[in-house]
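Only one chain comes next, encoded as structure tokens, the form predicted on its own.
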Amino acid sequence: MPQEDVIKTVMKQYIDRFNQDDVEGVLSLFGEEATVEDPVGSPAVEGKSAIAEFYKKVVNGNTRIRLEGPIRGSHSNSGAMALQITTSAEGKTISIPVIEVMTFDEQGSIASMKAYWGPGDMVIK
């Protein structure tokens, strides 16, 4: 099981690489058999090639992540963070407060990422 400091470092790298529009850098943080469920309740994206397709759509030079508090560790192989996701579409700004929970494999790679947000959380201006 990866140490808490490893988990927190990888989660911070996820934010940094996303905000640098570094799709390959984001993907390098995921294990081969990882899953992404964004938002929770939608069909899970399974495997690194499918996750690559997902991130190629959202790491687009237009979407940014802001950490809203400290990254939280656990007594296990997971961590959580509160984020503000901001993007724009059709001339409008969309903000979504999100809680992301990630689990990690033995090598310290992301095994799963779940993003908790609902339609009522979106603010469109």
Given for the second form:
Number of protein chains: 2
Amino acid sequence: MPQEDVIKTVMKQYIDRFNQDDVEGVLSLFGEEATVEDPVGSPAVEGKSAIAEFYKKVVNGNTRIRLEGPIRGSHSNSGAMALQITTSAEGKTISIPVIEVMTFDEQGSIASMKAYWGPGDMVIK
Amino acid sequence: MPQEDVIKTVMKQYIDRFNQDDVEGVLSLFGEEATVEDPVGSPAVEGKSAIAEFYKKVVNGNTRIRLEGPIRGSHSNSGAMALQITTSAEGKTISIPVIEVMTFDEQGSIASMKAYWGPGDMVIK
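Instead of the form predicted on its own shown above, give the structure for the form predicted together with a further copy of the same chain, please.
Okay, now the whole complex, with that chain kicking things off.
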């Protein structure tokens, strides 16, 4: 089980690399068999090549993640964080408050990511 | 599947009733077969009578929950929220940033609660 500080460091790297539009850097944080469910309730994206396709779309130069409050650890291999995600489309700004929960493998790679946000959470201006 | 606004209303009631030291009110939000894992990584508390024992300990008149940011929904039966929990013991104030994820049954009762916080998250003053 990776240590709590390793989990939090990787989660912080995930945000920083995302905000630098560093897709390869984001992908390098995931394990080969990882899964991504974003939003929770949608079909999970499974395995690193499918996850690569997913992040190539969402790391698009105009999507930014702001961490809100401290990253939370757990008493196992999980961490959780509250985020504000902002993007734009068709001249509109889209803001979504999101909570992401991640689990980690023995090597400290992301094994799963779940992003909690609902249709009612999206604010379009 | 309960609607997103039902999920968020119940999660807000959970906080409000907890802060009013209304143990019975908190318990009435849970389904009979519910589980509570607090913190994540500890053995789950299973079933309503075990959950009653758990909340009779933690709803103790000096533990308060502050919601940080909006409660997040999902595209399924889940919600998530960022909290700051404050309590006291032996003359010390204990603050813990926590993220709670809940799932809900068809009736809008809490089916599971997971509280993400790690040993390194606790601040004692």
